[in-house]
Every structure is written in C-alpha cells, then in structure tokens.
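Taking the form predicted on its own, here's one chain by itself in structure tokens.
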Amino acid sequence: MAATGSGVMPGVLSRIVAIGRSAPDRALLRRALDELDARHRLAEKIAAEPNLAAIMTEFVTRLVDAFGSLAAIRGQAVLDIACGSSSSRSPVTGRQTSEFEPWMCRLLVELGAHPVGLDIGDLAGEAFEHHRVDLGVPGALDFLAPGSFDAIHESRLFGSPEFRAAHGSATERIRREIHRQERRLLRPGGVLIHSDGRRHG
C-alpha cells in the first residue's frame, strides 16, 4: 500500500482490504484504493473524517456480498441513485464533507466497472458518466434505456439532508418510483443493491 504521512492507509485501509474473500480479490481491492488515495486523497479524508473509514467498509461489504467476488464486477454497468457529490454537506455541521462524495462510483472505476452516477449536486471532473438529476422530479430517470444495467446501488438518498429539505413530504411516492425505475432499469438477473445489505435479483 501507498505510504502517507498519517499513517491512515497501511492501518485503516489494510483493514478495509482484508474484507475480501481470497487473494486475488485483496489485491485489486489494494490496487483500487491506492488509486483512490492518489486521485482523491482517500487516507488524507479519512483522518480529518473518521466515519468515512465505515462508509467505504460499508460499500467494500455491499460489493463483497452482491457479487461474490471483486474480480466480477469488471466490465459490468452499475447504476449508482444519489450517489454523492463535491457538494454535498453534513447534515449535522452543514459544512461540505468528503463522506457524501461519489466513492462508490470511483471504486467501481477502480474495479474496472462502468458506473453510471446520478446525484443533483455537482460532479464535475469525475471519471465516471454522470448525470444531475432531481430524483424527487416524477419521470426523472425515463432518459435511460429499460434493461440497461447489470447492478443498481442506491443507500443514501432518503437520508440525505438536501433531499429532505426539497421533498421530506413526498418521500413514500418518491421511493414507489424509484423502486418502479430499478425494475425497469435492471436486466434480467441483474442485481439490485439497496442498504440493507440484501441481495436483490
């Protein structure tokens, strides 16, 4: 692993590699954070932001525990809802933070996977096909193709605080649709990632 001046990558991270299962999987997984410590500073936020060790212990796990193995997720598309932003702030401080930034979308173009982000904040600069769309808008996801995706992730949109703010009231029909829009966008035997951890697909 990268050195860095915190000391965060060979304790903190090391723990996030050993979740994979075998191996080969460990070492991409090395590989894609080193990368994501070189491009985005990843252990520098950790120190100055403990709880984003968890979120992307969380997200490791998710990927872990949907595919089986790391190594499958190359080459597959995955549609990540509200998947974070630059912008995005604390819901406890206000002040912008580095927790709600697109991680998963940049592990996945790590792991050689094709994400497909959408959020309303801003993700300008990102590797990753973007999209900014108010996902409490009726028909806000109709401009992509049925069938197009092998995996959806969605976590974090209903406890996003800029989301409660524009649309707390309209929270039970915004999920119905969003549920409806992963059916319809998920191939036949994709997988359907939600944050409970479950397997769906």
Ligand SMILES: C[S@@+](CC[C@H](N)C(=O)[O-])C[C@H]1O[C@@H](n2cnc3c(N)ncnc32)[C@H](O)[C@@H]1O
The other form holds:
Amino acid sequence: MAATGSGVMPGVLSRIVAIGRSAPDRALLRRALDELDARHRLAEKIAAEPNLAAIMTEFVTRLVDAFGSLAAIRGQAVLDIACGSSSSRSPVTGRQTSEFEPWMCRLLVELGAHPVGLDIGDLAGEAFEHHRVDLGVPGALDFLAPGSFDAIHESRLFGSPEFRAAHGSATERIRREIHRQERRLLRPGGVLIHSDGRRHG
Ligand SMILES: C[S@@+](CC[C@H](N)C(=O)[O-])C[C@H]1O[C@@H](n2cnc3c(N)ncnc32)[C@H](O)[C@@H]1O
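Alternate state requested, the form predicted in complex with the named molecule (shown: the form predicted on its own):
Time for the whole complex; same chain goes first.
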C-alpha cells in the first residue's frame, strides 16, 4: 500500500495510479483518486462493485491515450455525453449502480479540467457543470455552442436500460445525430477521447 496525503491508499487505487506513464502523472493521479475516495467513497464502492475498478482503469487509459499525459488535461473544456448519474442503472441487473455514477467528469474535475456532463439521470450536487437532457430528443444538443469543446467523451449510452427502454428502436438515428454533434461541438484540432457514436476505422 502507498502512503497518500490523507493516509494509506487502498491497493485497488494504487493499481490505477500505476497506469500513469510518468512520475508527475502518477503523482497527479494519486492526488485525484485520493480526492475521489474522500468525496465519493471510491474504494468502498469498488469493494462492493469490483467492475468499477475496470471502468476507472478504462477511463484513465482513455485520457492518457487521448492527451499523451494527464498534466495536459488541466484547463481543457471536456464534454461527456451520457456521463452517468447517481440514479443510473446496470444493463446487467437493471438496478441502480455505483459503476455508472459520473466518474469521468469527477475525475476530470480533480485533474483540473472543465467538464460538462450530460445525462438524463440525477446529477444534483455534482461539482461540475451538468445538464439533464434526453439525448433521444431531436436537437437535444443544439443549445451547446459550435466548437466549444477541446475534447468529447461518450460511452455506453446505447446499451443502457434507460436508453433501450425509451429509444431502442431509434438507436441508429440517434447514433448518427450524436456523431454529427461531436463534429459540430469539437473545436478544430480537438480530441475525441472516445465515442460509441462514431464509426471507427
Ligand atoms: C451505462 S451508463 C454509462 C455511463 C458512463 N458514460 C460510462 O461509460 O460508464 C449510460 C448512461 O446513459 C444515460 N442515458 C440513458 N438514456 C439516456 C437518454 N435518453 N438521454 C440522456 N442520457 C441517457 C443513463 O442515465 C446512464 O447514466
């Protein structure tokens, strides 16, 4: 176990810290995860739902791959589409789960970025700009200004129980619309961190 500013960091968080590719990035990540643990009980939630560790690992890896270093994220305006919420449910159990709380936006806050989270679920009390929107409604993202984001993340919307129940039959139309909006909202040279709405290859 590694010592942190607030005590001893649980091993599961230390393993995520190790994803950082440089000593400064690992120090940044250690502080960020320490804050997430203090503010949102991250380690306790991972102990209850171990797949949350895989999700955090995936998010950190995506950020490192997209930006080259975690230090480069400071000051970046990042849109997270279907960011997760405190009321989001699991596609496996159908029940509310800690796995899909807005961890990417929370992590971005701790890394010094300016995330904007969009979700249909409950985001009350979150420390980042957020909007409750139904992404299946045509024009749902029109209120955001063109070219206003340095980076965009969108992950696991289409398989979610909320989406399938409300919009499952319109998946392809909505996927195309999200892809179009990503191109509109990203500034020239901006980074697509990840998108299930974008066709790869
Ligand atoms: C499986 S979670 C994914 C959370 C996070 N992006 C991730 O990758 O872990 C899917 C999210 O999509 C949101 N969602 C589902 N249907 C939506 C809709 N029509 N409009 C906005 N958000 C929706 C849910 O509330 C949930 O937070």
